[in-house]
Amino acid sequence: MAVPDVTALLDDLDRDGYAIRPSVLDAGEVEALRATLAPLLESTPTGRNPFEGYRTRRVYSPLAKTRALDDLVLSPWLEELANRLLGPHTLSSVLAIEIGPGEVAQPIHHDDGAYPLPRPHPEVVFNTMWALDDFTAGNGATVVHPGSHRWDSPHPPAGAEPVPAVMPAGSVLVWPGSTVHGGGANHTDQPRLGLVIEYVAGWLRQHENIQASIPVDTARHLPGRLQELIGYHLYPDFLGFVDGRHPRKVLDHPIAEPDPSQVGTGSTQ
């Protein structure tokens, strides 16, 4: 994996509200990710509403289904970027998105729209889209409204036009949660596959409850930093504790179950 310059990325994000870096993954890394996701996609139905896309398949909770994404999620440059944009943070969502032939454009949105924060505000979300196919203007490349991270309202002003994030397979698109964007329409006869890795400030609820999606027995054997990223962490100083302890300690020393013989034995007289 190539390592993008984080300072240059931050400059681009500040100026444009998004940044593209080509050739971060080499062809072998792209193919390995595609091979990992292929069986998961085969068992995944298409979307249930216009936002998900009726001709789009979304593999939710892949960290509960494969360990092949761990190294990518734990990339040091992503960690540095998240720290500099958000401070202490967790993963908000990880999912694969395959936009199928004939899919229409997704409604535009901003990823921090789930949080009732007035605009403008310090960034609380940042997102990455990893191209596992070539992203083109015709096959559903993510579309981005340049400069929308500075808009007072997430609604595009008159005349504002989004631009497609055209990029070859192996590239990554990065944008903050305030940037207005959406999945593009796929006018081709081939699907377009991308992988989303999204981060959120540690004091906010994740978009996806990743911690609950991964069995405790699986979480117990994850790398320590990945345990923290999925939710076994404290936001300074004590936000997120479990039974008065750091939540990661629960993985090694679970809270004792109550004795069933002592439950519900109180007198009803």
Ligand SMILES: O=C(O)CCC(=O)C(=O)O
Contents of the next structure:
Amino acid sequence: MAVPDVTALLDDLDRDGYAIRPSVLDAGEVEALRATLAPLLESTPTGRNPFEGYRTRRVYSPLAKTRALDDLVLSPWLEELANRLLGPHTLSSVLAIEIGPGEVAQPIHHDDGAYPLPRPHPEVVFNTMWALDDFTAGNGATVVHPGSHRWDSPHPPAGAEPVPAVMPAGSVLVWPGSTVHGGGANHTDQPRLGLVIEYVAGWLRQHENIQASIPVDTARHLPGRLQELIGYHLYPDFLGFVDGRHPRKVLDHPIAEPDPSQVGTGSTQ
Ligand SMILES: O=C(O)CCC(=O)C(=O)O
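Alright, leaving the form predicted alone aside, put up the form predicted together with the ligand.
So here's everything in the complex, that chain up top.
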């Protein structure tokens, strides 16, 4: 994997509200990710509403289904970007999105819309879209409203037009949670596959309850930082504690249920 310069990336995000970095993954890495996702896509139905897309497959919770994405979400440059943009953070969601032929444009939105924060505000979310196909204006490339991270309202002003994030497979599109964007319409006869890795400030609830999606017996064997990123983390100093301790400790030392024979009935007799 090539390593984007995080300072330059932050400058671009600040100026434009999005940034594209080509050739972050080489052809072999793209192919390996496609091979990982292929069986998951096969068993994934198309969406249930206009946001998911009736001709789009969204593989939710891939971290519960494969270990092949762990290294990607642990990429040091993503960690640096998240630290500098959000401070202490977790993953918010990870999913693959395959926009199928004939899909219409997804309603535009901003990824921090779930949080009742007045706009504009310091960023609490950032997102990445990893192109596993060439993203073109015709096949459903993500569309982005440049500069929308500074808008007072998430509704585009009259005349504002989004731009498609055209990029070859192996590129990464990065945008902060306040940027207005959406999946594009796919006018071709081929699907468009991308992988979303989203991060959120550690004091906010994750979009996806990743922690609940991964069995404790699996979570116990994950790298420590990944355990934190999926939800076994403390936001300084104590937000998210379990039984008065760091939540990661519960993986190796589950809270013991009291022995019923030793527990009082509450009766005074
Ligand atoms: O698929 C895309 O290009 C964007 C999808 C997106 O923004 C979303 O589902 O939140």
